[in-house]
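Take a look at this single chain, the form predicted alone, given in structure tokens.
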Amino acid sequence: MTALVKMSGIVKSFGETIANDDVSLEIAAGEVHALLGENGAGKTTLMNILYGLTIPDEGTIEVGGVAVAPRNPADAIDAGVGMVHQHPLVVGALTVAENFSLGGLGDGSPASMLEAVADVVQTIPLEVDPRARIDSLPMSLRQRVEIVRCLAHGVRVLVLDEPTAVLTPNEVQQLFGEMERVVEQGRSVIFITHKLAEVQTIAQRVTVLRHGRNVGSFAVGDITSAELAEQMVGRELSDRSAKGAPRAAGAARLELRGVCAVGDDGECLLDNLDLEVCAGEIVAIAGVEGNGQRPLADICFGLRVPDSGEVLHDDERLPQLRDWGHSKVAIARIPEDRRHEGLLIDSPLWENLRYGPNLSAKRGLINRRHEVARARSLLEEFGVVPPDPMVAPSALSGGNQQKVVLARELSSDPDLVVAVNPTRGLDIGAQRDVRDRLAALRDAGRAVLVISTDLDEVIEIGDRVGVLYRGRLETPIAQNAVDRARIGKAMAGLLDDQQDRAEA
């Protein structure tokens, strides 16, 4: 096949760190190449490498068959690489059309944007009011605004750095068909992800990524997940479930009781939702991303008042966030939002793990030599790369930015753990051990909480699972109850009589 991409011994080294080793890779014309790897693996150096955002120690890059070494993204686009990243860059206080504006398509005007994009949008409708700010969309549209963005600019050769990992099961699959669509065109998608089932399905190769060195592209006909899987961690996976057999649970360490929440266009968020989480257990909550998940969870966070009920962590009132060091409340809070909600983002890591799950500085003088210790030994721990406690987390990828969130809250010693979408981001192994880890923690008569838009993930982990829908729970259902079609059939509404509610 021809080569549209060709990428040659690309070497890039942060301080000690060695992101990319001697790297080669070649993306043909047409095709949707995936790049497999654990988090830290050096995908996204490499993409970035690409996209011109980092500057490469050694090597070469061919588009096309010409040279280019581009110094800065406008580089790459006037070479045809476009690249969409995990966490949109766009601007949330200006309008979709002020941000393709940012971007040089249009003036600011819904009019001049619509006209821009007129030709992408036949391949990939947008389906946005131009004057609707970003902030107020859902993370899937915002990603969705980017690639329209992208493809305007006439790109060849389309980069989606972890492009699902905010998106529903349905939205996945109108992704899938879009990218479909692009390569049709005869232009290029690289597709990093983590998930194998998700490489199985929509890419033709696959490049594995590991400790920044290329160890193999197949054909993805030729090579199984568990292949991958192996590839990617350089030792066998076991195959083996995070959930526990049955048991009874505990006294119920969270209660909510009537809980409704409102909007402040007067929309109903939460409506008389009730839910008790025991110690020894875990529930998990499944949903389509915008059914009340964001102020379930802010409500559990302490960070936002029911407009009526109740909320009990021990049988006493739960407190807001700002009073929970004062009040002894040992809660990990695992946000989804893990940049701007679970890190101080430049600041180093030793500091970001001096915090526990009360989320409040620790009294006193400092030892900074045993805190950077500690933090260096929970870096290592949870497998942070790299493991060093003077990095700030916005040097990280994604991956390990979740890890170092996972290192703060899950070892200190929480009595309740609510956590969202906790895996995400997460290669395979990291995903098992954070599964582990929560169901450890449940073994130790923890109570866990898991609100998460992976419906592979609610099945395995949730010893009761409940789904969240337009803001009514359905009662969470025995683990030995649980069917995947009916709680699919719930995330989408579809549970219309009373005996699929009650079977469900």
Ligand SMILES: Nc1ncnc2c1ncn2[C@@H]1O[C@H](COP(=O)(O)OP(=O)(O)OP(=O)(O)O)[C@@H](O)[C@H]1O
The other form holds:
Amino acid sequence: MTALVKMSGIVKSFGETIANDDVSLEIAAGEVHALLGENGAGKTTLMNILYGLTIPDEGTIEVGGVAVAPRNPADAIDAGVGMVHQHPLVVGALTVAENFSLGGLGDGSPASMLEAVADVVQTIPLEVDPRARIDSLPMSLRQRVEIVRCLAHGVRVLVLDEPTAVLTPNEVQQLFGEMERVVEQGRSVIFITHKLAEVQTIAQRVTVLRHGRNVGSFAVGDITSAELAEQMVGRELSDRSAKGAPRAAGAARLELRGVCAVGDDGECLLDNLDLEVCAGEIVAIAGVEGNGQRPLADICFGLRVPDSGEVLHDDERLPQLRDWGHSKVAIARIPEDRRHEGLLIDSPLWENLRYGPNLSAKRGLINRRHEVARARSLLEEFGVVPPDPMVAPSALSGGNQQKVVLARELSSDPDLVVAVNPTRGLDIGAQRDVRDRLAALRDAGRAVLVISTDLDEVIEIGDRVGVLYRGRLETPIAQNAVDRARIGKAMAGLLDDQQDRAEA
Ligand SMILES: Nc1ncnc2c1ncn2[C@@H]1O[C@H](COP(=O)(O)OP(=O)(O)OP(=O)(O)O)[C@@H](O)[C@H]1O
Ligand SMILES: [Mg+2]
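What's the form predicted together with this ligand like, now that we've got the form predicted alone?
What follows is the whole complex; the chain from before opens it.
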């Protein structure tokens, strides 16, 4: 095997945490190489080192047989390495063309920027207006802009950190097609994912990290998904499912009647939506991002008032978030954008854990020692690594940040749970843990609404399953009556009655 990338003896510590512990890794030319591991295993850190964003304490890197020591991404790109992050790093307030020119294409004038993009898209289709602002684009297109931008620099190694977490099944297929084109040209893709099925589909080889160490590299044909899972966690995972027998749901806890939401430009975001979530059931709503999930979640969180229609909690108007101090409703909110809406990213975890559905401050006083002790036990219970109440979320891996939000929101016995993409970015064990917790809340008679772009998650979690498309809800139906192909079509707006409506 000719190694295109060779990382040897990489060590990186953050304080007491050893993120990479003597890791060596070889990537062949022309392969998709998957990188697997539990949350906090050190995947992003290792790739940040290759991309010059993190400087290792020890170890060497060769790309194409030449020793390199990238001090920043520009060095890495010069050496032929590009990376697209777990959280897109393109600048939201700039246009597509401006983001391209940030990467050094064109001379910075608007005309040259557009020209540079036009050059690029002749060879790599982008299908985006270069004048569009990044933050007006759905996640899948933002990601596409980043990938195309990397490829435009002629990189030989493309690192993709959990790229499929924000994509629909269809978009995943498109991305895989792109990855195949890249490796056919003799370039390589390093692909981080938590989905073992994706590894089996697209990768030729796979490396597993556990607690910062490389526990092995395997040819994908030589190892099963079960064996990979075992390598990741260091023990056998039992094969059980959170799904109990379907049971009768109780009275409606959350009810939306004829809810409409209108956007800033007068566009219809939610169109006459009716929805009931009853005590003792999980309703899960699938949909491609940008089809109304955002306003729907905000309305159910009590953050947004519908433009018409009613939102009821136990037959009374759902209180707005600012009124919660005076209401007895405890809603667990798991927002889509955990970094910006779910967490105070630079404040210690114990502070982050205070603002749950049940505030613990009495008469405005905080018992700090009590709070820190409570935080520590919550962090341990939810498997956050490290379980240190004094560190900030910014020092945690992506999956561990999500666990902090879940720990805060699910720990305090909420009446109602509204969760957007609750298991996004979590490793297999943590995903199962969250599903079990949601099921336990359901079994304890709580009402749970899950809104997710991950169809597998929706079908696995939901007792009833619906689809949101262009602000319209396909009425949720019992999970055991669900036809996966039909839901896929509904997500893409391809059902006959959806098309009739669109034409009407
Ligand atoms: N800037 C930082 N400061 C302190 N600790 C950090 C920092 N970045 C990462 N770590 C720690 O290094 C370890 C590895 O984190 P890393 O982000 O590489 O994990 P990961 O495998 O990508 O996990 P995930 O699947 O959750 O994204 C974690 O324990 C994390 O808390
Ligand atoms: Mg990561």
